[in-house]
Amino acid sequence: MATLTVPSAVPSVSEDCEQLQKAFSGWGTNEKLIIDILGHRNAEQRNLIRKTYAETYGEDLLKALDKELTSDFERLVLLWTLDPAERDALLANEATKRWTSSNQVLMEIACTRSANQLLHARQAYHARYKKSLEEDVAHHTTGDFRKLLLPLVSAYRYEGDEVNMSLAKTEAKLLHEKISNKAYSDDDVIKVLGTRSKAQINATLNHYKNEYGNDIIEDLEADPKDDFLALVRSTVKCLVYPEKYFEEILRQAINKRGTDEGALTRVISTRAEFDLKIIADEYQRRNSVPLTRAIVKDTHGDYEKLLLVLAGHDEA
């Protein structure tokens, strides 16, 4: 469930554009007006605002925002204003340029988006960067990381509910054998994670737990210092328990000394229109604190205000 709230009576696009232009005019910027408009419009409405703003004022709205805003608030506004596919393309491109063991954004995009959302992100990548996401992933990653990430970002998974229980049983046994032998990058492991539907993977992992007594995540915690194994664990979480994956990202971003604004901004901006309510419920269940209260405690100013609006709370 989304947390984005759109008013039942939305002003005309031309009126929104006029108000945004006013927010940029004169001395200072009217950040509240920007939040009130963009923070309460869905992707289709924001796209129309961008198109109309450019036609009316001869300037890309993103460039206008970039000139007027700064810091974490600017980053959040710019990411939010982008079409979801463009946003994913931008985040993926940034990830290919600064790959580290803790940067799992490529896997996150590949595994938590629908087949069509990932396809559209790849198309947006073509349009924006004049090359493919796959070739950049191949160029900027190596070894086992490349072996797993390439099929993940290239996937177009079946999204129906049908599962093959015989295959689930066979592949559960296969995964148990490979994990027991610490063959985490084995071709068969990659094939299951990189090609099977989420429903099929879920059936396989349920059989794994029933047959071998452990959740597969537990068996993938053999070596906490193994960066590739951490990526495999996160891949499984994203495919089967995305709300738990995102809750963990948020907990690490706002429950430690020094907020990770990059991770917080990414999760709120990418999930507010899709499943942030489910993620927020998981966050409260896990931490006994509402997500919005955690945001208030760790952030401030206009950045905090827009985060709260996108999380479904204008006041917290």
Second form
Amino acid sequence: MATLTVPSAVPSVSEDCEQLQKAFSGWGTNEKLIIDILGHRNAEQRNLIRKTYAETYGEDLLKALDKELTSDFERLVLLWTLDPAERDALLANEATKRWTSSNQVLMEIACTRSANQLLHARQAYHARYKKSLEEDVAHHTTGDFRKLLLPLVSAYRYEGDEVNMSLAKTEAKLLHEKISNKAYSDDDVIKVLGTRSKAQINATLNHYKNEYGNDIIEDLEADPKDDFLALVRSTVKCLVYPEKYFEEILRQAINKRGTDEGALTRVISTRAEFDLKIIADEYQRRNSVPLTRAIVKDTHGDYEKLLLVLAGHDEA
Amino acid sequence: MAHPSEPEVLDQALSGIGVDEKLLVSILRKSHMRKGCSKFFCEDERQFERWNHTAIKSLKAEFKRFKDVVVLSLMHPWERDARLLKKALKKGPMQYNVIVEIACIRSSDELLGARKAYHSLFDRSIEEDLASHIQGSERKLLVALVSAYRYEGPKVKEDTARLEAKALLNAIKNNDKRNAMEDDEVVRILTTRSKPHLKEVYEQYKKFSDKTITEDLEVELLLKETVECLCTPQTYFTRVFDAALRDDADEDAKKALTRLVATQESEEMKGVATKFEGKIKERVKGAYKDVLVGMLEK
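Swap state to the form predicted together with the partner chain from the form predicted on its own:
In what comes next, the whole complex appears, and the chain from above leads the way.
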């Protein structure tokens, strides 16, 4: 469930554009206005605002925002304003670049999005970067990481509920065997994680637990220093219980000395219009404190304000 | 001019590709032809002429062509491709070239459509079926080919293309030590790069070898077909049409005729097909021929 709130009586697009333009004009910037408007518009509305703003003022709204804002707040506004497909394309592209490379972000996008959302991200990637996501991932990753990530980003998984229980049994056995032999990047492991539907993988993991006693995640914790193993673990989480994965990311981002704003911004901006409510509930359950309170404690200024708005926190 | 004897007419109606229905109908009542037609009937030890078993099999195939081309051409292209892929997978390694053909010749959106239709028809994704049913060294390549969603714009980087041409050459040279089809770089290049980029790689390759990539890949048929379909589709079409229309063509080669004509709407294919129109009119018979010729002339 989304945490984004949109007012029942939304101002017209031209009004929104006019207000935004006012927010930029003159000395300084009216950040509150930016938060009030953009923080309460869904993707379709934001796209319309961007289009109309460009037609009316001859400038890309994102460029204007870039000029006016700085630092964490700017990054959050920029990421939020993009529509989900472009946002994912941008994050994915960053994740393939040398200084900002992140196998984890690539896996996160590939596995937590629906098949169609991932597809739209791939289409947006074509449009924005004039190449395919697969070529960049293939070109910029190597070895086991490429072996896992390439199928993940290329997948177009079946999304129905049809599950083959005997296949689940066979594959649970296969996984158990490979994991016991520490063959984490074996072709068969990759095959299951990279091509099976989420429902099928879920059935397989349930069977795994029934048959072998442990959650597969527990069996994937053998070596804390093994980065590839960590990625496989996260892949499983993202595919089968993404809200637990995101809760962990948020917890680590907030508990880290000084806060990992990059991760915080990424999770809030990418999930606010999808399942941030479920993630926030999970956060509260796991940490005994509401996500919004943790955000208040750990961040400040306009950055904090927009995070709270996106997390559904009604400001007085 | 003497009238052809009935056995000769029967032979004429049933040989070649497809069946000459009109001719058949005209002689159907006559029962004397069995004696003279050893191609289709053989003398049994119990004194009757029975149908030759292999003749019946090939007849079934010839009669089926019309139905297949009708069904295939009325189908939505996505369903068509999904069903062709499934069938090819079921038939096994001899038919994997069909998987290559569809994955490489379709546009990115057409291939995506086939993947969607596959979900609807079979409740699985094409990737999972390929990954679980293909055991050999082609698995990596084929799974990656159907998963591609290639960029379709013209932008091409010449230096990257040159580097990748070299990488391909290296892999081909080392083919006896390590199968080029399983080489990570070969798979990466062929299954993720855009077609314009691959055409550039094809050109750059000529600078490093006195043969083209396809010539150097004669040993690895599946790889050769992959490169052909991606870089020089006309060569592929020409080869397939030629193989289908030869006198000694086998059933798989002949089936390709239906598949190509019913599924290709591209100018490239049409261009190649027009060159074969004469041969088609000569070798193909009946309603099946009418459908093929009609589709090519559209």
